[in-house]
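Encoded as structure tokens, the following chain is the form predicted alone, with no partner shown.
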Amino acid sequence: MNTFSGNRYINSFEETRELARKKLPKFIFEYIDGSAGTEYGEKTNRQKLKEIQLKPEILKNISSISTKQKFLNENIQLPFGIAPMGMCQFVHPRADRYLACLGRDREIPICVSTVASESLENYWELSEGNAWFQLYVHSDINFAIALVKRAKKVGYKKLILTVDVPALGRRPREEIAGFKVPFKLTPQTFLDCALHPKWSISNLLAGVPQPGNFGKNAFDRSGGRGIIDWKFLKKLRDLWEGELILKGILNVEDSVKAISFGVDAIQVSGHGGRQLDSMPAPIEMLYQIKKELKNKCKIIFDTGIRSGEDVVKAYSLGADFVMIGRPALMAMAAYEKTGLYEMVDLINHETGITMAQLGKTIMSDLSMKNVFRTPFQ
């Protein structure tokens, strides 16, 4: 198990989230923390994660524990990466640079969003190749194909096609708080910014946040994204020579169909609960999809991961790799780059401690045998 000398600032996701709430303007916090509709879907997934009980095993030799993981021909130093998250610069103007540096320093994959504030070229250079590119397809398919060709030229080996945003989910909390893209200063948001001078000054000095991959092409967050279909996936598979990951699968049928199109991995994801209030709990769908696919395809899991125990639960229920999202954003909001690194190190440390309790020494040893009870079996 990697040595852990203890964090100076970050002790838990919940504590960090509350500090982020205080430091960020309300309209920014609601954007990163909010979910679709009544937020029932996001809360249900978290509740089911909490209710999973792991099975401790005693008198196992756990003197040497490793949380490293090999996934799709990459040796990854931690059991998780950072999920693609757009517009991170609203949390901190250097957020994407911090994430890229994290990839380099911790040797984990950072999933570069199409709407990241840094270009895919800068991300690749800053992360020293510890980056995967995530593709959103808006109304212009030709522009999307051009992005894929850019990623291929730069050297990216993994491409993630996000398919669970055919239309942008309605997130009432951010609407009520006044969050809009492009950013518009209203009396409401002006007062909000005035009450958070440190955030406002740092962002004022950095300039108006702009997506780094669009150049002169205007980014319309509300624009249609439902233009792609299975035919597009086939076209993308023919074009992309590296590993192809399909992100946003929440049913068994789609996972089976995805395999027939030659994807290298599927990503079971509820988009952080931000798309469909009535979604099935992604952690339950991970269990169901794994039962159906067995080992026919690699599975990544994200949505709701907040701790090392959550990481172990996801692996035990069938994940081959895990991604985290909100913990990284909340940590940067609370303590900038230091917070990000401490949050990642804490979750990794908790993962190792949990494995020790289960009598496991490597991630690949985790399975349903380590689960005592789930709320959905």
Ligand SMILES: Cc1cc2nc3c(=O)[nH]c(=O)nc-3n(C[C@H](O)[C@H](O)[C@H](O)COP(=O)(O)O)c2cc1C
Second form
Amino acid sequence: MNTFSGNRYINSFEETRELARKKLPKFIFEYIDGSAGTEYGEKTNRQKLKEIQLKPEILKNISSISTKQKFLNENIQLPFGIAPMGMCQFVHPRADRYLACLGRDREIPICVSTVASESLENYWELSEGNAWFQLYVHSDINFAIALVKRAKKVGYKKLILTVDVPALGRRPREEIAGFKVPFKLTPQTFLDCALHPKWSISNLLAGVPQPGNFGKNAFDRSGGRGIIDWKFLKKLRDLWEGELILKGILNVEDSVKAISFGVDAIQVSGHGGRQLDSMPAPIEMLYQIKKELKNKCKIIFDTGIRSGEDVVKAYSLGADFVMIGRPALMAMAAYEKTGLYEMVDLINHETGITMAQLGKTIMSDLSMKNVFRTPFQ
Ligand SMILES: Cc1cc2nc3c(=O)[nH]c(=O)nc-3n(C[C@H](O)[C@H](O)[C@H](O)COP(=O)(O)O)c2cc1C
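Since we've got the form predicted alone here, give me the form predicted together with this ligand too.
Below is the entire complex, every chain and molecule, led by the chain shown above.
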């Protein structure tokens, strides 16, 4: 059983999000919170997650519950890691460092985005190896290959190729609030900063965050990432000796095809609802994909995980591991490093007590047998 002794600040994702909304300038909050289009896709996924009902089982001896998970040759101390998120330092100037320390202290994987504000070398060192590298291929394939070689040289064992951003999704809320990369001080963002002096002072002192992996290469956020195809995946498979994870799959056919290219895991993900408003609910696709693949390939799930019960639901529907995104950012916006640790500890604690209700002691025992009803069967 985990040894959670209670949090001082973080009680739930929803409460933390509201505090983050108050503390961050609007253009930053909208950047992290916003989703594609009308946000129907993001909300539908959350709704379906909520509607899944678990099946309690009584009188099972659960005195030895563990939420640890062994995944792709790693003993991970919690049932989830942190999804790759670019430009976290808009949230807090030390956000990437806090994440790296979290990886080290909790022994969980932190996925380092190609567009992280800290370099992949610093991340590896600070996290003491508890980091996986996430690759985006922008317009320059050679630059992407050079990043992969850098990651290999430093010691990374796991590479995630994100494939669900062929073009950057349109997120109207960040546009309306004036979020731009590179950052532009306009009358609107100036006023926004003035209304959030604490954020502004710490961020002004630290300087505008820059993508840590790019050096002198220009980073064009809105530029396409759609030049890669299945041939590139093959090339990457040949190049990368460690484990390769394909992130951003939302259809059964693609998941089957990915296995034939020798990936070690697929990541069923809707990019937090930030790419396609009309996406199928990722949680439903997890169920469909698991039904097709059975145990032929490891599956990671992300999008919409907000609590320990959500983690247990994802495992029950077929995930072998889970990643969380926005809860980590909202927690840092609300209570900096302490908030981040408390959020992670809370979700882990809730996972343990949910397992107890179901009469389960290890994550890998969770299956559809633990689900009473889903909104999509
Ligand atoms: C602010 C922000 C930045 C992100 N940047 C990246 C990125 O650089 N690479 C990537 O693969 N996914 C990125 N994502 C998507 C996450 O990895 C993940 O799929 C998503 O956040 C999970 O959903 P959740 O936020 O509902 O937990 C980003 C998400 C957010 C919220």
